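Quick heads-up: it's one chain on its own, the form predicted on its own, in structure tokens.
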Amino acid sequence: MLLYIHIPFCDVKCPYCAFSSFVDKLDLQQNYTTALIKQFKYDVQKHNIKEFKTIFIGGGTPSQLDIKYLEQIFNTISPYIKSVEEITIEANPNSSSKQWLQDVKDLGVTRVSFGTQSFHPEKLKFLGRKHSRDDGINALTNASLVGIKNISSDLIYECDIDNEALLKEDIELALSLNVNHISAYSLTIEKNTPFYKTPEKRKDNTNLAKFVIDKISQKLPMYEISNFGTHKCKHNLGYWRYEDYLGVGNSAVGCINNTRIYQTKGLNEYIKDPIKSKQEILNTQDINLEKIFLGFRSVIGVDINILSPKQQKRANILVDENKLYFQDNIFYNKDFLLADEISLYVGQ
């Protein structure tokens, strides 16, 4: 079982962000933490959960949450993480001081994922980021100095102002700062975000995407369409293997026994009733298609045994066309940029 913990607080709402996050709500930290702990205790009992293999604390911006509230959360989950393999926390460079990094390491965090997005001042402004180039450099450096071994840096590409020189500088700088993982995301224009009104902010450029992949892959192996690393994120690998996971916090999503569980999105509504949730029972076709999409966009691949005879035939056609390869009863994708097309073709 995997555990996802959602921390919804942010110091600024980025114009491209569609995640559940709230600005100027830090006065609700204690109430939110109390509600989150209440939901956690209820769910582990309801689902008879004994332990978690990995934990991912995401947001929002978890580094906005006062360390005393993170301590309350860790004190609550500690009986369930005695054999935990990995604990990841997300952080923004401007809100993760060296002391904060030391504190979360002392709590048990083994991996930090920084929302750097870029080191270029003009691009940081374009993306509405509050941190500076130096903040990004200092955060990654300090994580290494306090002894955190697994450090990831997020980068965004296909912005209107992007070019190969800018992206090359971002990638090379990140790689020089002891990161062993990079998550590189193409800028996505989402509904209900400021960028949705200005879609020209995104530069749809396949050549840039290939450039980013080739450049990062020279130092860090690609193991998913947006992820590269000598240390693969074990929590995300669990998602892609279709393992059960519990989601706690407002807007968190879980999936247990082929039932997807959605927590309340509103912050005040969640605090008022953290037990309330909606459920969606996934049918056989839903599960099949999800495993196909997850498998072909990552190194997990797709087991032949989950495919119907018709799907196996299509997959074998792609093997003959050198788009997939087949090994030990698993079909693997050779080009993650074609993941959606391949998944749609095999899964139909």
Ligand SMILES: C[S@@+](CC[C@H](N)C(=O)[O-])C[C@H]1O[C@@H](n2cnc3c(N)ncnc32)[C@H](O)[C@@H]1O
Given for the second form:
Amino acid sequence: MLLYIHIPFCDVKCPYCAFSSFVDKLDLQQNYTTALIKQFKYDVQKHNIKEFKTIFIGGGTPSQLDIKYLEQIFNTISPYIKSVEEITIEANPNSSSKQWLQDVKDLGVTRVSFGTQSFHPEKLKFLGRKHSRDDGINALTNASLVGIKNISSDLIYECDIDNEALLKEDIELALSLNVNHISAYSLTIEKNTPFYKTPEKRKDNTNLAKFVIDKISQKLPMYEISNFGTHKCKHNLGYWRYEDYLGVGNSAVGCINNTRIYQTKGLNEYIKDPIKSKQEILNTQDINLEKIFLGFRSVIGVDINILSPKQQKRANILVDENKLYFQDNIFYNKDFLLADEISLYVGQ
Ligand SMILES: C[S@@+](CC[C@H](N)C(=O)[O-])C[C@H]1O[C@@H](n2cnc3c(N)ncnc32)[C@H](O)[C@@H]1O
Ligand code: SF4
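Form predicted on its own done, so how does the form predicted together with the ligand look?
Next comes the full complex, and the chain you just saw is listed first.
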């Protein structure tokens, strides 16, 4: 069982971001933490959960939450993480001081994922980020100084401002700062965000996407369409293997025994009743298709045993065309950029 914990606080709302986060509700930190703990206790009992394999604390901005609330959360989950393999926390470069990094390490965090996005001042401005180039450099350096072994840096590309020289510098600088993982996301124009009104902020550019992939892959192996690392994020590998996960916090999503569980999105509503959730029982066809998409987007691949005879036939056609390869009963994708097309073809 995997655990996702959502922290919905940020110091600014970035104009491209559609994640559930609030910039003016920091006074609700204690109430939110209390509600989240209530949901956690209720759900571990309900689903008879004894142990979590991996934890991912995401957001929003977990480094925006006062450390005393993170301590309360860790005190609550500690009986369930005796043999945990990895605890990741997301952080923004401007709110993750050296002391904060030391504190989260002491709490048991083993991996920090920084929302660096770029080191380039003009691009940071373009993305509406509050942090500076130096904040990015200092955060990654400090993580390594306090002894955090697994450090990831996020990069957003296919922005109107991007070019090869800019992206090359961003990637090389991140790699020079001891990161062993990069998540490189193509800018998505999300509904209900300021960027939705200016879609020209995104510049579709397959050549630039290939450039980013090639450049990062020279140092960090690609293991999913947006992820590269000598250390692969165990929590995400769990998602892609379709393992069960519990999601706690407002807007968190879980999936247990083929039932998807959605927590309330609104912050006040969640605080009022954190136990309330919506459930969706997934049918066999949904599960089959999702496993195919997740498998072909990553190194997990797709087990022949989940495919119908017709799907197996189509997968074998792609093996003949050299797009997939087959090993130990698993079909693997050779080019993650073609993942969606391949999945639609095999999964139909
Ligand atoms: C859930 S966010 C939280 C990270 C952290 N709050 C931060 O911004 O530094 C995780 C990552 O998603 C990526 N992201 C968010 N919105 C995106 C979008 N519209 N397009 C591409 N990547 C996006 C960013 O790289 C971000 O670092
Ligand atoms: S990208 Fe990160 S900091 Fe910006 S609004 Fe989204 S969660 Fe908050």
